[in-house]
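As structure tokens, one chain now follows by itself in the form predicted on its own.
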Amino acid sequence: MDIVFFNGEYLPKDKIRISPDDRGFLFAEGIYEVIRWYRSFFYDMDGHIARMKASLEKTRIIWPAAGSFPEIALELIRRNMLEDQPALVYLQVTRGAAIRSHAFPKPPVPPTVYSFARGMMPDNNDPESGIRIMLAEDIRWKRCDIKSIALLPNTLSFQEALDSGFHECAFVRDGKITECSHSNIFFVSGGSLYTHPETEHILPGITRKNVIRIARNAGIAVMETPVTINMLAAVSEAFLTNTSGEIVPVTLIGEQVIGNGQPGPITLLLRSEFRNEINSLQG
């Protein structure tokens, strides 16, 4: 039986009851977090936490034992038995429940924090294998660095990706290039690796930012600067960062082939740098 967090207690899944009234429920109004468990230990918990609590601060939620999360993480990896295998735990905190009204609460609630783990098969096993991913219109809002549990434009997008035959979908806002529906996105050309940079339009991803920081430390230029449709032409590889997945080759994008269709050298770099990295930190 699964054992989840719910407002302070661990309880069995299936004892959770959450009010109708739950401003998450009525206006989609929380954020939320996911962490991935290497078996041992749990990757950039630190960034993790200073996210969750930058989320925090921008939607106006008050939850005093944000710090506590990585007490709360670690405890559902034990009780759930997940200690020895790949897990993610996922965390969500609302405004909490009230009467339906768009002013916030009056005196405030209690937030509602609901946090899960479970177990993951990780996806990024073949580095000789790539993704195709399709271009469509940013319809979001336009603070996408909220880790918002407001989600519509991206699993509507994401969805449209798959019964289009992709695997995954890359928004374009103006011309340029944002990031994925659940992925932050690298192109390389001329040898640097361009990304968008951190502002309202993309979520400022974990594994994004430990990317930026291998690259640099293996003397790879890297620009954070958009790249636009029509510079597509002249990149040479692209990849795809996300908590799951990590780091996941990128070779067609709309009708684009990417490179030679095979995922390139700095790709499978920073992939074995990434790796290195964890294999150190598991000792």
Given for the second form:
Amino acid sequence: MDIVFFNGEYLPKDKIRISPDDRGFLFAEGIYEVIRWYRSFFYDMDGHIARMKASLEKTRIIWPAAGSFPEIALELIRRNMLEDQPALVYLQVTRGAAIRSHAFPKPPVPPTVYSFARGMMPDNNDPESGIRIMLAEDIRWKRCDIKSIALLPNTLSFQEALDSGFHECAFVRDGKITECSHSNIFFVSGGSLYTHPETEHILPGITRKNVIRIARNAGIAVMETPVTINMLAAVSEAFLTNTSGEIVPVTLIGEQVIGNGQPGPITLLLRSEFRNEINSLQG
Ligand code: PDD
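Alright, leaving the form predicted on its own aside, put up the form predicted in complex with N-(5'-phosphopyridoxyl)-D-alanine (PDD).
Time for the whole complex; same chain goes first.
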């Protein structure tokens, strides 16, 4: 039985009881985080904590123990005997349980805090293959910078992509490609890297931020400028970034084959630089 963290305690998962009055259940009113464990360390814990705290602040959810997430995450890895394998730790925080009302509970109630760990099989060890992504209108709201648990537009669009034979869905807002259902997206054009700027239309991905740093250190120019659908024909490479997949080459977007349909040299270079960083952190 998995051991999970729930409101200050470590418990077997089947002992968890969440109130039907929880505002996460009633209003999807909560935030989440996902961090990757690499056998001996969490990648960029500081970045994940900073984003979690920003999401809490923007949603006005108060979790005084937010700074304890590194201890919780490590304890979950230990208690579930995941130390020696790649794993993900999820954290979900909602405004808590209270009689249904659009107004915030008064007096405030404690947040509901739930965290769990699970082992993962890395699925990105084959740089020869690339994935196909669908284009769809960005039907999400205007605060995509918050890592909100309200993910219906994301799951609907992702499932539509799967049902249509694609691996992921890229959102288009006013002709500009923003990001994907659960990843950020980068393009290579004229030897430079392009990705949507950190605005309220994308999640500030932790992998995105680190890939930008790694690319600049490798001498690659990075433009935080959106790519429009009209520019796609001029794109020579594309890839996705997220915590679980790291850097995933993209070889088809909608009907547009990217480059020669194979992962390109800058994508492969960045994958190898990212791997080098992981290996050096692993010691
Ligand atoms: N998703 N954009 C969206 C909409 C996301 O949901 C995610 C992450 C990202 C990439 O962020 P990061 O590099 O910090 O993982 C971008 C996670 C993995 C998830 O929902 O499972």
